[in-house]
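The data below hold one chain only, encoded as structure tokens and taken in the form predicted alone.
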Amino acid sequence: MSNERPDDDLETLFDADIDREPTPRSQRLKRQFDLYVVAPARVAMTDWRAIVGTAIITIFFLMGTVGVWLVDRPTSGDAPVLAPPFQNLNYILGTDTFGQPIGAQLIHATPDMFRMVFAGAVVSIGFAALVGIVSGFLRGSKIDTILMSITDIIITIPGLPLVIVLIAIFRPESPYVIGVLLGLDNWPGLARTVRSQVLSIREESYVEASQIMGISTGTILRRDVLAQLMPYITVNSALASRRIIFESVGLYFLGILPFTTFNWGVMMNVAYEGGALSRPSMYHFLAFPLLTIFLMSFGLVLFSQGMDSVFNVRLRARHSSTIDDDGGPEP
């Protein structure tokens, strides 16, 4: 057992007149590819859901970025009306009541899709992130007492009901739009969670020495703050997206959003209104907008938990060849 007190390595530590060695630039950018790249890659890998979710993902982003120029756009008459799945290389997947294939539609709704989780995640996870992190770092200050007022009202307000207003009101036809509208209504609950999490971090020690040695506001929201809530955002950007695909398809579906392109909700609309729930001949029509509903859904949700894994600091260090046992660096 070593008999050396904390105070003499305190003392060592901050001792001036020891002259240390500046790590080199290079050994540093090697310590940082090997902790946010390379570590996190590795404990990716050995999480089953972090490895389906990205697959199921990347399938999806593929769909819609090189499928849409592989399949062409899908019209009436392609095919023979309501072949069935599994009959036709050209149309594997079926076609619906106006002989298109199904599989195409499919494709051709995915980049839209994503436009609307993108511009939704963007506006209920900025707006939300923004708002609970200036309210928990200025507890108790007018700021605060406004950002949270406000907050608590637009939680009152029925969400369902508002975005249909909303949406009454603008008729918005861009996906942008309609996903920016969608996003309005998922960030107050967000918001607070945020908060609460900020109020745990500004007590910590690192944030105090912060304060002491007068760095700015911004600086220290930007790098101790927000640095630490990055996790929580990202998994939850991944839940927010799977709201926003429920909310949008669901609106499609009840003919509350306007059918300007192919979407899967308005898939299911046409197929429902079609009579697709008592004729067997049209169960492809409605079951594979269904199925490609759930894959995206069950892909995200395992996407975030993977995300909480990949962001443990701990299975990191575990994972990284530069940081020691001790966390510390490599020698």
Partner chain sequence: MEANYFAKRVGQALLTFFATVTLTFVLYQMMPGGPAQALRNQILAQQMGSSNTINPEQIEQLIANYTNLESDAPIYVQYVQYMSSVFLEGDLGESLYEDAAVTELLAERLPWSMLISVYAMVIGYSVSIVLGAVMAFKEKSRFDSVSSVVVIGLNSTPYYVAGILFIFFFSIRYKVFPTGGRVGLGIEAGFNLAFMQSIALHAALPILSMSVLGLGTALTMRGNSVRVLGEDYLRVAELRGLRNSRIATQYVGRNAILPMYTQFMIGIAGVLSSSVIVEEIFSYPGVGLLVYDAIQVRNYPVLMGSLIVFTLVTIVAILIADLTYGFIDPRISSGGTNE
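Numbering follows the first chain given and starts at 1. Rigid core: the largest C-alpha set superposing within 1.5 Å between the two forms. Everything quoted here is computed from the prediction, not taken from an experiment. What changes on going to the form predicted in complex with the partner chain:
- Put the two forms on the same core and the Cα of Gln211 is off by 2 Å or more between these two forms.
- With the core held fixed between these two forms, Ile201 has its Cα displaced by at least 2 Å.
- Relative to the superposed core, Tyr176 undergoes a Cα shift smaller than 2 Å between these two forms.
Pass me the form predicted in complex with the partner chain as well; I've looked at the form predicted alone already.
For this one, just the chain is written down, with no partner chains and no other molecules.
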């Protein structure tokens, strides 16, 4: 994200001509803080999706940090086998076929999930943004051709089968490695979409204006293009996380990833293979992991939606203003 507002830049442009006191540093910082922290937070507070999304993600984060510390790691035979949910406070979500409390398993699966998501999202979004922006802006040049050829090659290799082959060969166990593998198949599609967004943005008159003014390509990329793409990138990092959760849980569910840790997918696999669909006494064993995945991705999607309205310049102009103005958010 660019860290100067365009107005300041214009001011500095004309500073040489106009005899004027420069803005004190503290005030500049304060203004930037208003613009980039306070105003977005205010917009976010008016958007229920951002609130709910942030809340859900925070809960999962707490599950993965404090929860793991508070709740003991479940072991077989902790409790009666297949206890129904909401009966006993010690295992409120019931227990599975090995007598492990389901709630504790869900909690202990969270940290590895976050590790996977983190590794995957960083890899895929970073690559996608870099490749997409550079190649979109240099459309037609050699760099664009090379970058897009590489992207095309990776994009056309269907991700899941490739990941499956890689997993079959290397049998990764570290959540970071799994995350990176899943992220690797994720970036090319996004890079292409970012590129086509850049192509549209590039046609906008203000980018042309910047070019005519002789502003360097790097600055244009950073200020005009990246700023326009910010909502897109933020929204997509949440969506990429969701996709990585989907795929990793799916692969655990199919039993393709080795069952080395607690994972929602592993629980689903054990329940599903145990015939949970036709055994009412096992419904809760399958239902709670499903619900957890749903909730987590629901939170991520809501968050991405909320962030969209925070960053989206047009929506923002319509819905809110910075702290300098006295008007609150409009209805």
